[in-house]
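Form predicted on its own, single chain, as C-alpha cells, below.
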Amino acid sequence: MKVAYITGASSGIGKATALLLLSSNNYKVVGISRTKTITHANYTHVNFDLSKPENLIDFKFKHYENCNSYILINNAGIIEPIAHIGNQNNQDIANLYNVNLVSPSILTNKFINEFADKKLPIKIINISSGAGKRAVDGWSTYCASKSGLDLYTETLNTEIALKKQHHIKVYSIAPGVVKTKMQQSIRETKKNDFNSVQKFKDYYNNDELYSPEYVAIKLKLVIDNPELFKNVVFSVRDF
C-alpha cells in the first residue's frame, strides 16, 4: 500500500490526482484542504487552511501499517493578488507566500523528518509554474513564490545527494496552462492589472488548456517511474 498526501485536493489538479490514485487499489490518499469533495473508502480528509502556516507547527504525518511508500504532493496554490506592485493588497501578499511557499516548506520539512529514516521509497512533488522562470507583469508575488519553490526543490535534492538518500526522490513540476479555478481568476483580471490577460482568454476560447486529469496522469507517471526522470525541475511538456 502506498500513501499519498496531497494539498489542495478539493479541486483542480489536486482532486484529479487524488481520484486517479484512488482508482488504483494500492493507494491511500490523505487530502489536505479547506473543503472535502471526495468520498472514498481509502480517502482521508484533513481540514486545513494553508494560508495560516503557524498552525502547521503541530501537524503530524501519520504512519500506516503495511505502507511501502510515502508520497507528498504540494499542489495547493493561489495566484491572487494579480496587480502591479504598489496596488496589491498586503494581506493577499502574505496569504500567497504562505500557501505557495511557506506551508510547502514546513510540510516538506516535517515529511522528511518523519519518514526519511524509514528507508521506504519517498517521493515529493512540488507543483510549480513556468511563471517561476520569467517576469510576468501583475504576477510578481506568484512568480517569486514559484521561483522560490523551484530553488527549494533543487536545494533539497542537493542535500539528498550529499546524504546518499537514494530512496528519496523530489521534483518540481510545472503543469502548464490548466483548466482550473486559477485560470478563471486570470481571465477575469483587468488589463491594467495584467497586460497579457487576452492571451489567457484566447487559450480558453481556443480550447488550449490542459485538463486536470491529463496533468494527473503525468504526475502519476513520475510517481510510479521516478527512475525515468533525471531532472528535478521540469514541465509536463518535457515528457
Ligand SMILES: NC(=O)c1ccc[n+]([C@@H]2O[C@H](COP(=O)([O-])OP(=O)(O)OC[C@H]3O[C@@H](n4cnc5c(N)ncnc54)[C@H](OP(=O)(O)O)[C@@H]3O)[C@@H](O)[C@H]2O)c1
Given for the second form:
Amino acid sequence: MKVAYITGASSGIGKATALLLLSSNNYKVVGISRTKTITHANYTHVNFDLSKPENLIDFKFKHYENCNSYILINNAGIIEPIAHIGNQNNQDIANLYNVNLVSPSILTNKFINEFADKKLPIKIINISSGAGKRAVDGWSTYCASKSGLDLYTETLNTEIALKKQHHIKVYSIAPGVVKTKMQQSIRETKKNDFNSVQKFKDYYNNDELYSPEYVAIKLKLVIDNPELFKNVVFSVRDF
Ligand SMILES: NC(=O)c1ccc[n+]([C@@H]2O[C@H](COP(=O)([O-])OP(=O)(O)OC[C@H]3O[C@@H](n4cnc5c(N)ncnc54)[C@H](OP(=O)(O)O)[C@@H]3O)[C@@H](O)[C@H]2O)c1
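Instead of the form predicted on its own shown above, give the structure for the form predicted in complex with the ligand, please.
Below is the whole assembly, all chains and molecules, this chain first.
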C-alpha cells in the first residue's frame, strides 16, 4: 500500500488526482486543505489553512503500517492578487507566498526529515506553472512563487544526488491550462489588472483547457513510472 499526501485535494487538479489514486485501491490519500469534499474509506482529511504556515510547525506526517511508499504532492495554490505591482493588496501578497511557496517548503522539509532515512521509495511532486518560467503582467507574485518552487525542487534534487538517495524522486510539474476554479478567477479579472485576460477567455471558449482528470492521469504516470522521467522540472505538455 502507498500513501499520498496531497495539498489542495478538495478541488481541481488535487481532487482529481486524489480520486484517481483512491480508485486504484492500493493508495491511501491524506488530503490537506480548508474544506473536505472527498468521502472514501481510504481517504483522510486534514483541515489546514496553508496561508498560515506558522501553524505547520506542529504538523507531523504519519507513518502507516504496511506502507511501502510515501508521496507528497504540493498542489494547493492560489493566484490572487492579480494586479499590477503597486495595486496589490499586501495581505494577499503574503498569503500567496505562504500557500504557494512557504508551506510547500515546510511540508517538504518535514516529509524528507520523516521518511528519507526509511529507504522506502519516496516521491515529491510540486505543482508548478508555465508562469514560473516567464513574466506575466499582473501575476508577479504568482510567477515568482512558481519560479521559486521550480528552483527549490532542483536544489532538493541536487542534495539528493549528493547523498546518493536514489530512493527519493522529486519533480516540479507545470500542469498546462486546466479547467478549474483558478482558471475561472483568471477569466474574471479586469484587463487593467491582467492584459492577457482575453487570451484565457478564448482558451475557455475554444475548449482548449485540459480537464483536471487528464492532468491526474499524467501525474499518476509519473508516480508509477519514475524511471521514465529523467528531468526534474517539466510540463504535462512534454509527455
Ligand atoms: N488551473 C490551471 O490552469 C493551472 C495552471 C498552472 C498551474 N496550476 C496549479 O495547479 C495547482 C492546483 O490548482 P487548481 O487549478 O486545481 O485550482 P483550484 O481548483 O482552485 O484548487 C486549489 C486548491 O488549493 C487549495 N487551497 C487554496 N488555498 C488554500 C489554503 N489557504 N490552505 C489550504 N489549501 C488551500 C484549495 O482548497 P481549499 O479551498 O479547500 O482550502 C483547493 O483544493 C495550483 O498550485 C496551481 O497554481 C493550475
